[in-house]
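First comes one chain, alone, set out as structure tokens in the form predicted on its own.
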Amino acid sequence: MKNTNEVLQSKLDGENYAKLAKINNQFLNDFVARYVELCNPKKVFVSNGTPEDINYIRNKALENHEEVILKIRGHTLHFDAYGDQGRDKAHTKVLLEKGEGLDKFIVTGEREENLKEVHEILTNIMEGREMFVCFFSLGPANSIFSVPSVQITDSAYVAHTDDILYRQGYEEFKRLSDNPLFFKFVHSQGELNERHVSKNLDKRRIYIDLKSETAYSANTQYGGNTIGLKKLAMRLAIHRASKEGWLNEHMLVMGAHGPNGRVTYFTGAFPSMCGKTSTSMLEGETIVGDDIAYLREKNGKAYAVNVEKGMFGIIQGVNSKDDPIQWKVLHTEGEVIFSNVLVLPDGSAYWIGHDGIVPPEGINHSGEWVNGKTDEKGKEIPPSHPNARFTLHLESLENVDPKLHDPEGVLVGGVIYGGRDSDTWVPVCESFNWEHGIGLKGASIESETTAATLGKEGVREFNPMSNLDFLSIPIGKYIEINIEFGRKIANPPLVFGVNYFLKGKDGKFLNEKNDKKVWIKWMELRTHSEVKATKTPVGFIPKYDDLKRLFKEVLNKDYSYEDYVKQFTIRVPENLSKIERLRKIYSEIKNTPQRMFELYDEEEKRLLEAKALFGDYITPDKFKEV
């Protein structure tokens, strides 16, 4: 490699070289120079996070045809390639040294071999294009939660998305000066076709190198594969956190508003398309974040921050009735990026679940589209992709929490775990204690697959803490760290399991979409011991009278005892089957904490004792109030 300054000066003009020099970090300069030389861009733009630099990137996304202008001012549209609209789990690898290994659920690759491969793919990949070098802070800047990060990309769309989703970090890098501890991300969309989307999907690679804390992404544009500070950074942060004693979780952070102006903060983990964003966006509550949280113990208490400052949300099903706050932003002037939705002839956006009838025609990720269009296999192409997205600033939402950027974080009162479960869990259930919550709620999430990942839908998958896809440490160690985290805290947050997808014998959902508003209010009251509960073998469930009152107060809706019984009947065979499945899974996972098996044994015993008394399906009235 040539001298660092020589490489930088050959591609950076005076202004951009000066912006990099002001950071005064030789580790950073060496990193940037290495990929300038390898990727060989025509020129390099260094963003210092000023409005002028952010606007430059935004305009480049339009100029490069990575985004197009929509009807509403500030709204733009981006398309990903057909087949590049979800996380590529098969080609997303955590890189390990020879002899190292992780659990079979985590896709890994030999470090030296895969670094060689991705560097070969990246060689000259940016030829003729502009490289963008951008600086961000994961978590609020100048805080114990802060993780400085640098993104290199040749996609103005990716850089534009980062500018919406993350806090600018140029000043943070200047403050830290010659510090080597920053996350690094290298991305190239690769060769593009006539629609300006990634062409060589067979060479799509997403590699996370734990040793150098660097993530690589090539020949893809979809945000889950390319927005390095999002899910790629999670692998890096989970690995770092495991050594430093904090947690990086796939969690929302929200403020639930209780009596007399009280706000209680919850974190919550749900697999994609299982209600995480809609929970964080509940009307009447406030949002700190909808996707990724850092949690730390301070003075014997648990605090959390949103790693991001924006939202990269699934748009399917968003409508004016169920999602009024999001709907308003998506139909108001302001900065929003839509991806993989249908654009109508008048320049407006339409997606599955949008108000009104399905339009007859438009343009979507498959090209020119008409209602009833089929793909080469004869399968009908919907107007928008099921994993179509929107990207917006959280501060554009009217329910944004005032503590969004608080460097101290928010005090966590409760932790919620949920998945897509049609037959086992009740709609809301409080664990007996922190260990029971981590083991039987968080580490026991099973969820039916959705369109957020490439592959089959509707398959029940094991997904501890909704974080399996993003782990970079052994599962057993990850669970042990979560259990240990609660032991540091004098009074750990209460832990709840929720299930928005429970079905009756007729196959119909037993919950309506907005019932979750009531479950949140009940959980908020429980964190302050203001309502009693009924003790069942699987945890504490609400009393009917409390839910009846809350349904009336929150939704102005009558809640029948018949509905309560259907929803909160304990399904013993299904719960026992779940324990059997999970015990088998964990018995094959190395270093699973022994406490997990004890928790399963204890729950199984409680269920069998209840079954002996009351049968397979036990209505709530058979259990005692506590």
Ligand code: SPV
The other form holds:
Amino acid sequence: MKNTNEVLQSKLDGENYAKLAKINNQFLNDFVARYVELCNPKKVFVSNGTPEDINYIRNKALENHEEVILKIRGHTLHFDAYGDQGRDKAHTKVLLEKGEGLDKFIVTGEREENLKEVHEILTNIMEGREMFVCFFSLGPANSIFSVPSVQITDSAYVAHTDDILYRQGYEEFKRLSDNPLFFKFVHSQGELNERHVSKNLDKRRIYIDLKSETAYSANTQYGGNTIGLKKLAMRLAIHRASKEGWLNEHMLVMGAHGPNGRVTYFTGAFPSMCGKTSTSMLEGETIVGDDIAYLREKNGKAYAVNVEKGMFGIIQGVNSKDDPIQWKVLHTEGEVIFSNVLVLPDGSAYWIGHDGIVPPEGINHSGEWVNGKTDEKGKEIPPSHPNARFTLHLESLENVDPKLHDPEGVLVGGVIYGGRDSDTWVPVCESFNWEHGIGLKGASIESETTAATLGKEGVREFNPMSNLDFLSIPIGKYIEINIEFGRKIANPPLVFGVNYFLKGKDGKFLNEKNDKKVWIKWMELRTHSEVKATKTPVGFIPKYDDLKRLFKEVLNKDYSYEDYVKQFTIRVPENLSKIERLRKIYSEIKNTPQRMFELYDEEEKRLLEAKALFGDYITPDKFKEV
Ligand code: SPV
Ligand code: MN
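Same protein, different condition: the form predicted on its own was shown, now please give the form predicted in complex with the named molecule.
So here's everything in the complex, that chain up top.
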């Protein structure tokens, strides 16, 4: 084996070598050299994050046909291979030492054996191709929250996406100098077919090694599998945070605008495709982030930052009426990468739920597409993939919050948990306190599965804090840490549960998409004790008069008492069954904090007492105002 310098000098030209050398970090050099040697690229490009280097990568994505130019200036399109349009949960493993294990919900693998396998897959995988080495800061630069990270990839699309989604970190690395504490990501798209998409999906592997804080990804292009800084970094950060007493959550961060110019910040966790981005993008409010947050206690208060600076958003359903701000960016000049949408003969993009009628033909993730096309299994191929996405800079959105890059983070007034739940939770409900919120809202999220992951849709799945897919520590420990977090805070944020997907007896949704604009205003007022509420066995719900006023003010809608009753009736049997299901799940999870079982017992008791007085379905008027 050659030494680090020999390897680097053999593959990096003078300019790129100098860029790496300037950082002056032997741990970094060793890491880069190791994967240069193993993956054996034709050449190596080191990005120092300057506009020239970012532009170089952007152009390479076009030159390599990983992206094509669309009609509107700055817009490009990328396709993933058919069947590579979602996170591959089965092949994403957290690597652990022999004998160590996590709960059955978390896919793990034995470290040595799986490292061996992935290193074999990565051997010579970049032959004939260029390797990109890029530096980022997870979280704002120069902040106590932040984690420097290096991404190695042979995909200019992945590097280009990183440049949009993450803050540049070359200067952070220089400041860090000779320090081993950075996250490392190695990705290769592997062999490509004539459509320039990954060919060997059977060898798709996404492995996260906690011990060396390194994640590997091979033979895939879909962002959730390849953009190391996104979901792979979450496993590393959750592990690191658990030792340092902070939190990495699958959360949006937003500013809710109250009376007299007041801004109250909320974080919110929702499983993928359950309204997280649309909540963060509510008209009239401001967005800090839509996917991943780091939370820390400082001086007895909770603060949050957005780990990212861009959005990798779901495009399905984005239309001019419901999502005017995104719509505008998606139809205006500026940098946007579309993925897995339909491209029309004139070079414009179309997706499911776009304004207008479905076009007759175009090119999509399945190749040449005509309306009604079916796949090998006879399944109709929609114009765009349900998990088709757009990647853009948050700063191109007109509702971006001025505190996006604040190294101090934003003070958190409220935390929101939600899921895709057709029959149990009311649309909005405030927990009695932090512990109740963590236990009965966050840790009790169950959500019907969506197209964001490969597999069957519509199955109710347990998903604590909507973070289950990204956990790298025991679930019980993770919940304990969340409970503890609130104990360090004098006045913890209020915790809310929301449900945008509640249905009536007729199977129809009880709410409209925009009703969440009202729920957020109500939550904002609650964090300042400016409206009263009704106390139910599951928490505090809004009073009709307040909602009626807010619906009028916010949506200019006459909110009927009948609608209120339908939406806010406490469904005792469904709530009891939910407790039953969760109690069972948690009793099979090692290290579940005892407090969780007490919380379920307490809630069950309250529900049974109410049932004895009022029956199974209890209208809000039966409960008292507080
Ligand atoms: C999610 O699925 O939660 C996403 C997109 O935010 S992905 O990058 O696939 O994780
Ligand atoms: Mn996400």
